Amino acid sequence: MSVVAERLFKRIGKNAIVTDVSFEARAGELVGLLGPSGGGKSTVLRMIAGLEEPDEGEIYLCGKRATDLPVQERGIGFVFQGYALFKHQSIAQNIAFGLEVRKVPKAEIDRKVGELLALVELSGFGARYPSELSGGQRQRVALARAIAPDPRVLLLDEPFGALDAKVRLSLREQLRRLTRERNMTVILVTHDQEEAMDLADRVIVLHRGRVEQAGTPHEIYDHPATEFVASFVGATNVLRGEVRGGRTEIGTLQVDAPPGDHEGRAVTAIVRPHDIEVSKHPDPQPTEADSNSNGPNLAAAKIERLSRVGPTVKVRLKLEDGQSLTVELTKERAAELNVVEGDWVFVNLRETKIFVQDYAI
């Protein structure tokens, strides 16, 4: 069932907590909500669930405008981040709980309930409650008591923040591994670009309550509309410069300039720390990466930081005019320059994304 959310404006007292926000969930899609806290995310979901009601703007469920209707009458499954499992019941109990609201028979509640707790890898903890699971465990019990309706629609709000790195990755794979066998359109809330990016079919990144850009997860990441979303989504360096005789000076060094007349703008120039190249001398023949066209683009940066995180080595730089810089190496390449703390070394951006500011240097 696909979910339309149409011009959606939310306001407490003064405050627009949701301004203008409009998007699609196609069926069988999975879309991330993503952004910083206080961005609207939660509210939007509570609109799609019916248990907040927009001041302005349309839901549309299947086609069928839902903006009025009754939670009970959506056909969506939640999940909430904090589980809100019922303390009192069994982990059966539990799942079984919306089953018995619409009065399914016992024997198929029973059939199903031990359908969802072996899809969950729950099998036997059944007679079990809640604090005698652990967080992960929970999460997949309020994830099957979510599903086992069969909702139309299934809407996650951060359902894995607080729980540690491993448990989160293993819950990312059942929730795809579920929603793509069951052919559900899932609305995902998250802060977590990494799981926005892995999970999503698509992503809508939300800031102050308005949509910065929708698109797949590599549109995202490769071509960001804004200097926003070039800057939440992935690890990045923002450099400052500007527009001066048809290039952009950041510092020593210079790199092609935006389309358009903006001499004398002031910039910001957002690139990514594999982005960047290093080496021990200055090399004056460009190459193919060069994002400057009209030769190599080469700074001098003094090394402050060298650290290894994994197979890959953080290096962190400060450049001659004083801003600071992040590179991330291979392990090899790192080995190959044999730099410690304090050497100088050559940089070379071979890909920036420059977003021109509202004001003039």
The other form holds:
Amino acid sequence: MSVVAERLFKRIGKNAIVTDVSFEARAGELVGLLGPSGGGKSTVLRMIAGLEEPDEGEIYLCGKRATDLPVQERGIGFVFQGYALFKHQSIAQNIAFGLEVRKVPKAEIDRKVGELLALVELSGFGARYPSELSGGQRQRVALARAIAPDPRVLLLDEPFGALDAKVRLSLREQLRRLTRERNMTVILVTHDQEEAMDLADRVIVLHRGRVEQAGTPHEIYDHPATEFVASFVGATNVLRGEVRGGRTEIGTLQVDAPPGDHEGRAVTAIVRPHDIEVSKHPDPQPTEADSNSNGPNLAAAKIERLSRVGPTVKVRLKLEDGQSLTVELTKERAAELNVVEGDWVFVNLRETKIFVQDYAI
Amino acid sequence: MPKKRGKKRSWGRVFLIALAAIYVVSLVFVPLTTLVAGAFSNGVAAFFRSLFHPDALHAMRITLWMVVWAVFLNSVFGTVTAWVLVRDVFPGKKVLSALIDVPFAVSPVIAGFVLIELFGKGGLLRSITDALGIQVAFAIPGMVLATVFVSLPFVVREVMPVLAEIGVEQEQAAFTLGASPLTAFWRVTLPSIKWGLTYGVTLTAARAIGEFGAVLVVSGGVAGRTETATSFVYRALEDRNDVGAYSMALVLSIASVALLLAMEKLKHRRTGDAYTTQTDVSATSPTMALGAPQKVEP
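Having seen the form predicted on its own, I'd like the form predicted together with its partner chain now, please.
Starting with the chain above, the whole complex follows.
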């Protein structure tokens, strides 16, 4: 079942929470609503569920207008951020709730609850109470309860937010498997860009109540449409520069200017930590990027800090003009360079995204 | 030497314990014994005889009615009021919330007096009740109104914090699972607030049993008609029917103490309940659960 949000607007008091948000989740698709907290993601999700009313705009479920449909009739499953389990009911009763409300025969309910408990790997926990479970277990109960009435659409509001990293990863797997098997359309709200990138077929980046970009994780990561997306998704360095003489100058570094005439304007350059090359000497061998430009495109930088993170070495650098830069090197490359904190090295930017600064800001 | 030290310190302790004991015994135990002694001063038979006197039986029945009505009306409307005050935003909400506590601030006698002013001869609302054929002043309806008034804050004030604490998410979860608002209330909200509600009801019942001033003023306390158990005690004392007064007073005391004990028990249930809230999502210890197995001896 497809979900369409069309030009949604929502204000609370004087604050615009959601401004002109449109997107579509096709049937069977897993869409991630990604953005920082307070970006309006949860409000959008709650409007789709019918828990909140949009000031303007329409919601379509399966091609039919659902804007005025009560929550109960939308056929959606919802997983709340705090799980919202019925704390005075056992786990089995929690899962059975949606079936009982629909007057499903008792034997059928028992069978289904047993199935769902097994599915979320909580067989034998049916008689326990929510307070007796761990966070991850509660999360799985919330998921089982939401999918028990077989909704066509599953909405999840920061479902893994309060869990530790390991539990989060395994639950992510479980969620993907469960919803794929049932061919559910899933919309997931998260502030964790890695989670969105990992889980979603498509990601919609929301910032200050507006859609910044919608696309596949690949598109979002490699071709960020705005400076915000580029800096929010993935680890990034943000450098300030200026367009001068058809080139973008960042300190002593030069990269291509963005298309169009922006002569003299301030720009922001976004560089991924693994798109930076570090060398000990101003390397004479020309790289591909260099051959297009006048002379080697290098800048001297001082190593402020070296730290080992898993298989990579993080190098914190300071350019001559005072701007900071974080570089990620493989541990082999780091060993090859053989540098220590305080050394001077040369950096070369392999790939940068340039965004012209808006005068309005 | 721990033993010696304990003895040294005990002088101060003995003094404090004695002080506490004298305080409680003289103020609570002595009157209670007097009550028991007075009730049985003419023997057990006289005690029962005075309690089974038609006026006494009638008075107890009236008090029971007051309790039933106050509990019923205040649970229903008290819950609704608490609900509205917690969940809704509307102009005048603060004023309404402040009004809830007025019965605690105003003397019950004044409450009774106001009811007479409203429903007595030439009262403001008299024409309406007359048209409906209901007598309020000096009758049961007026007494019910007085009792409901003096016990109004209990249910509201007990249910409000519980409602606020459980939040709206569980109800909304019920909605997303297909439950109507009514189903959600019965199956999700009510079980969550039941201890708060029960506690409020207990306090309401205790207040209804003990109410004297408001009910006496509004009813006139006519024996065998509008006399409650408390006004029976008052009249029996005036009539120098000491055994009657003491016996009824003893029954009322026993009822109140029973409610008090029930209340204490509920208090523990309630605090036990508070540990099982889901607000702390990071809590992973299952040992705090209500009804969790008690400590097991090896």
